[in-house]
Amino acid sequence: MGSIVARFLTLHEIARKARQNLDQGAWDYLVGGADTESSLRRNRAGVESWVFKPRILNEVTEVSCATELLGHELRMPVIMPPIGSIQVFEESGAAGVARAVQEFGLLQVLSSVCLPDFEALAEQYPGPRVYQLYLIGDQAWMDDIIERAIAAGYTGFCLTADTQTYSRRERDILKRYVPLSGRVAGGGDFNYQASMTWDTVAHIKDKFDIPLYIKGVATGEDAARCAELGVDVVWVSNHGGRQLDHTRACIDALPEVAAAVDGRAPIIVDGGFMRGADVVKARCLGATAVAMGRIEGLAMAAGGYDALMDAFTILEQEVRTSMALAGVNQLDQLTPDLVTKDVSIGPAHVLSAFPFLSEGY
């Protein structure tokens, strides 16, 4: 299972040489958001902004921070999540994403428009993986795709609700930088986004038998019609800060979200999440997993399967850690009275996360 001599011993190094290997168009699509990328700094102050109380003189010797989402049993609370331009950053795509999260035991979840194809690599990596999907047709094109993908193995279906149409990235568009997303569209109408409702749901969840994830919850109301109208997985993100501008960061929108769903669906969550104490805040406040989609890419980009191997190994490191810190051995130890709210300690940034940055590590 990857090196026996890590070639990155920190998300710094992992970060640092992403940068070294990407070019200023491709970068700036990692990192980027929408507009004035308000949200985009909101979500990484937001995590920053949640402190520990940790609890002293408990038995922390052996701590264990596997789980399980929807009876797939993971090594860690932590999932990749769909990014449609994984391909840009290294060549073997979601190909290399799909190799380390089942060597390592995450789970993937695989964009619509990324490479390969979705039937493509689930014939090349078997397992458990769920496919996302943006509608870029009628609901027969959305039935016919659902039903090739659950031929094709997937164990979970996940409709993206943020993504009405596609956002002002400005810095893409200072460039005239056209990402590979926003070029793959299958020849489809990505104006059908636009035409997603609650019916869609509906619809879904009564034709078909398997599990349907929404990605891009970001109120107490609409999570708990998501649970009602049994969603099987509620998924918190503001895509990143990649869509609306001036959002809440989703790490706060969780307690919220938590309560209205009230134990009836796991919780996913996403936006800001750089490190593993940054997975343990989120598991404290109420999600069952953290999906973490810039420290994908940046993996991918710093050496592809290679690279992501080891960010799963520090992550994991960093998680083990922070729980003994706190007190706990268990996840589910983790509740939200081991955090607090404080004030910030100074302006956060996409990349905040790595302070050594920096100063030249």
Ligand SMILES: Cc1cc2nc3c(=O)[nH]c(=O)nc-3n(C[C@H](O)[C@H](O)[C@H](O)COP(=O)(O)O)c2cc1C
Given for the second form:
Amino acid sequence: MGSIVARFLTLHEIARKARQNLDQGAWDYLVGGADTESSLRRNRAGVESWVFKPRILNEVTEVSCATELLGHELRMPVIMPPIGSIQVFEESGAAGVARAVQEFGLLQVLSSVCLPDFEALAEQYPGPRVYQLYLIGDQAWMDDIIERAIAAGYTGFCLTADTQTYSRRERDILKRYVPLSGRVAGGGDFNYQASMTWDTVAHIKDKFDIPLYIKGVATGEDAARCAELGVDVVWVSNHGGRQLDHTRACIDALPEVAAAVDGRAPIIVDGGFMRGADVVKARCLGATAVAMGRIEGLAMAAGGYDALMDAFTILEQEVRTSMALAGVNQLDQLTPDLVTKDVSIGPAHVLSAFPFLSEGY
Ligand SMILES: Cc1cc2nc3c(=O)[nH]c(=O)nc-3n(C[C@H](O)[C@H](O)[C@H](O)COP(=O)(O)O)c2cc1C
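Please supply the corresponding structure for the form predicted in complex with the named molecule (the preceding block corresponds to the form predicted alone).
What follows is the entire complex, opening with the chain shown before.
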């Protein structure tokens, strides 16, 4: 007798299963933000406030959503961002993500506070892959890590610039949960993050031949400065609402950043993008690819590699369906005139992309 393999057919089911599998501490660590969580809610409210102005009667028999980012072929304009301690959600951790990303044809940005660590992961699943580093040592320490990342086959290096100090995650503090334990393994000091400046960016560009991603850009001014310094990828992010509270939604900063960068570098955006339609909106507003952090964590928590593969399959269907219904069959036809800002349709929160959860599904 053959067995029936239960697969997830909606992202709703993945979110529900993740909630069932995680204890309160891990769940709050995944879905929570900083302070009052207004940046977290605004990310989602922002994504929901952009609506389509679809075009009709265009031929959409064949829809292609494949793209590329600095030569990396992406089956859809989605990447998996760094999620520290992802092994908290499922034991395979970064290795499960690596396997799904390679199998499906996307790109993983590995956090420096993950297991397996960057060298062990590269041995298990050789690149391409981007390495995101938190500075827990001086410049000589950083240089050594970059050299080791290049030697291990990493195809990009990412500095997270919105975390110069660790925020107050009150959800965690209220229960005395300490997700940071183990983060600074090896005796490093997180305070080095605070010493990062534009000189650090110039130093890396000057000394190393590896594409540099700057993650945490929130304004056109800083985006222009990145482009002037030759930064290879400008990454619009507020860390999923987990760092500075009371920021704009990342999607609302995107048009300003796209104008400032003016084609000099590809743009990644993240923050509240939970569905295929959200990815399509980001492409309309100038992003090359969208990073989906909570989706990565929810899917890993729901069932590791298999659930993440299901999430990718569902997302790809959603992207293609949204493109066809908006009247386009190629990503480069997604332009700002296909979207507009509209009024909010209700309170947004981290799970408001899954409205049927509250109805008991
Ligand atoms: C549980 C969790 C851990 C994270 N850890 C890191 C990290 O180690 N490094 C980093 O640059 N960003 C980290 N982020 C931020 C994500 O890379 C990404 O910017 C964010 O999740 C995007 O927002 P979204 O979750 O709404 O998609 C983390 C996010 C979450 C939810």
